[in-house]
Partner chain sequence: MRRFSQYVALVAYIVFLAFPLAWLLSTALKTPREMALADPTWIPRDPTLANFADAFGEQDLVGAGLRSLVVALFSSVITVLISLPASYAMARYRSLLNRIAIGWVLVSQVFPFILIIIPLFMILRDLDLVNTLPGLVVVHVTFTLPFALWMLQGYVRAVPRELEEAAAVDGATRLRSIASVVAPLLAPGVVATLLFSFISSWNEFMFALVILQNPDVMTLPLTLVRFTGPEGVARLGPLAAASLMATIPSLIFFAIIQRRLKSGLMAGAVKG
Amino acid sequence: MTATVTRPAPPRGTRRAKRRRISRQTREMWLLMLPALVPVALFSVGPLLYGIGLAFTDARNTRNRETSFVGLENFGRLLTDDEFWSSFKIGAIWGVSVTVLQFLAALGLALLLNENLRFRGVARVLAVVPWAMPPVVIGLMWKLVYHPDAGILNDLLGTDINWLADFSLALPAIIVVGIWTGMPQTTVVLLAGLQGIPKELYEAGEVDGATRWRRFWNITLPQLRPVIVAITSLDFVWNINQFGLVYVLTQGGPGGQTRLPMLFAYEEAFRYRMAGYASMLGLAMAIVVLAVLALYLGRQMRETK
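May I have this chain by itself in the form predicted on its own?
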């Protein structure tokens, strides 16, 4: 026969005091968070909810005009709008190309900067210079590089190509600018990930006779996988929502060949004053980006397990 020992319940007063203490800590936590939450609510959550509401109306950027609820009418128009699908295709090419090529270039640069090179500190500083430059300045700088008459690129190649006005070259030209612009932050994140890999793993691989390539493939990439998933996801979101850089470079031209979805939404809102339809464009793109990220992250998590 086994005796059962029951632990006596704590006094009721002790439990009440503990609940009061937790409640007080919760109030203090919210009070400390309030200065940060108020600006987020006013300048992010509020406009977001307002934009979602506009997507289901016939709102226009005109004075003294009543706005009425139209349900999914804007969405139906979106599905049959050839110009939207054209901009969506261009945006997909831009987003995937810039994200993938940017990652590959940044990975190579991070591996180089992780080596024990001479003047490595100076090289690391120079590598992040584009990160400190505003998109407008970058756009103006690259417009000078691509200038058909005075551009340095044509001088080097001995050509007179108008890179940003050519129907077949404009999109690849701005993709190059997008890669150059976004590479620094990707490089910094990957470099931080490389420095977090234990050196003992490389020493063990070297003892086992693994070549440099095998150590990279079997040690570096698996160890960097969480970092790669995080930074490529963020890069894709940033790239697909790019506006200022491309607007300065081409304003969506020539003939809409570089008109990304955000540029198309901007034109609908401010050139044609279709605020409701432009809001639906933004909402649709947000849903598409979230769906792509969900599929990508879900696949990565399944492979990790």
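Numbering follows the first chain given and starts at 1. For the two forms, the rigid core is made up of the largest set of C-alpha atoms that agree within 1.5 Å on superposition. Just so you know, these numbers come straight off a predicted model, no measurement behind them. Compared with the form predicted together with its partner chain:
- Once the cores line up, the CA of Gly255 ends up less than 2 angstroms apart between the two forms.
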Given for the second form:
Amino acid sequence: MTATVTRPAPPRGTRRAKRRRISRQTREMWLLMLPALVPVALFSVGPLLYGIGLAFTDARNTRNRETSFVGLENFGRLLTDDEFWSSFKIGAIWGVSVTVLQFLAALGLALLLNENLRFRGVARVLAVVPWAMPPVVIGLMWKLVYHPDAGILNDLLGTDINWLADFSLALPAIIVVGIWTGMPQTTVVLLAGLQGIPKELYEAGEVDGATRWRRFWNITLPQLRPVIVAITSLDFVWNINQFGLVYVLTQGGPGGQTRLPMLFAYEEAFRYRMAGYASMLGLAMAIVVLAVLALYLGRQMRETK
Amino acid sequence: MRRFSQYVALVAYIVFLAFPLAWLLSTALKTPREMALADPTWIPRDPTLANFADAFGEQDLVGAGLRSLVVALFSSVITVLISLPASYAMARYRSLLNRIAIGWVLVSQVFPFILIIIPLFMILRDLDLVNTLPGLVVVHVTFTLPFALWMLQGYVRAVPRELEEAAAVDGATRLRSIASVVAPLLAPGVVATLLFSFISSWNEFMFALVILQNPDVMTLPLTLVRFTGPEGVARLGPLAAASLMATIPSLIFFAIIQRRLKSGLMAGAVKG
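Okay, that's the form predicted on its own, but what's the structure of the form predicted together with its partner chain?
Now the full complex is given, and it begins with the chain already shown.
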């Protein structure tokens, strides 16, 4: 196809003609981008910059717009706020454990679904369901599972525990729900990655007498690496920003044991109306998440080299 | 032996994925009397559809469903209409503006929503759009736009440039070649993006919670939460029934686009 079709010849002429052609292209591009650029600028980039600005003010989320610049005061308050640190810690535990566990579970499931097993179809269909369900419904559904009296979990385990109200069990309980929610999407992406690995590599490995484990370690993992890096980074960001699921399950309780940073920020902004402080919290979270991502991606890149 | 352990693992996964769903269904079909039993039953002894009817009586499910439908329809159509030309530009031109656009798509995924939603709430309040559906549509469009751009530009990239060039050689204008060559090939991608945006908006909770505080304008996810009651006391049957009903549209759409979404996600996330 490429052999028979040639690119349209550039119009002959002076450099000016060329420049005119380029500027026409640029105009064309601007025109095409404009319908998306305007709303993004007005309702996304604009508010984001405004939000970053708010972080350095004492703004209250009320109709009264009298605010003054307070510099790093909000940041100082954040550093000495025990509730923030506790929520930060919970966020870190949640973000890392959900991402890592859901990745390991998804990798296992993807490897299984890649094999020629029976019931594979059932598992593949089921893998899509949690993805399609509204997070609120997932939250309510698990509330029914965890329900102390009418729930099935206590009945299965023969226990009598109020899972979501228990100080030490609430966080693990919602982590399980987080994994249940995110695992399918990760599985689908990993499965697609697995299917993209050339079969010849495995055949060559088999000829060389490599064990299954060696083939997994020396062929599958390195070949899957770009997919793994992309999906775990995205999962981490999505998990850290999780809100609806946990809001429905526990509202941050008991006693703040499951109050993820997003819930904390939401309360500050819309219950206590501390717009400036909540914005600083959002900014701090953004910086931490970006730093973690940069470290992770940087390390991955160095290792690939 | 290996086969055996593989089957054990597969069955464990299937149980983990399926048992909350089975429990949701079971709860939705139970009578209040059976719900109160000390020993919960898996299979309702006396299955009833009464919970589905009760759910409508307990909350304004019809109204909430219609509002969710309107918001999701408007958001997804507007999202696709404005991201279509932009995604074409992102895939076909090379320039600074373009790289900024792609950068923004990535940045928008990383920044916590809270940083955007506080100022956005203030802006919408100034425009008197708080507690209105158009206000939520505006928010949902900006929230689904980055991913829609990402998906669509992947689909545009998949259309070989040579086809357009061939059309140009044959004397077609750019617009003509877009309309008759690119558009038909892009149709499946447009449908997938449309459905994806629709479901994102249909499922979305956090922005709706902030923008819609008046029960009369609440969308379906917000109304579902009201089933749990202010003190967490809830009639579990209607709650389960309503939850199931709210999932049906998503399930239908996902059944339709499952394959396409996978390839779209891959095109966006990995080849990037």
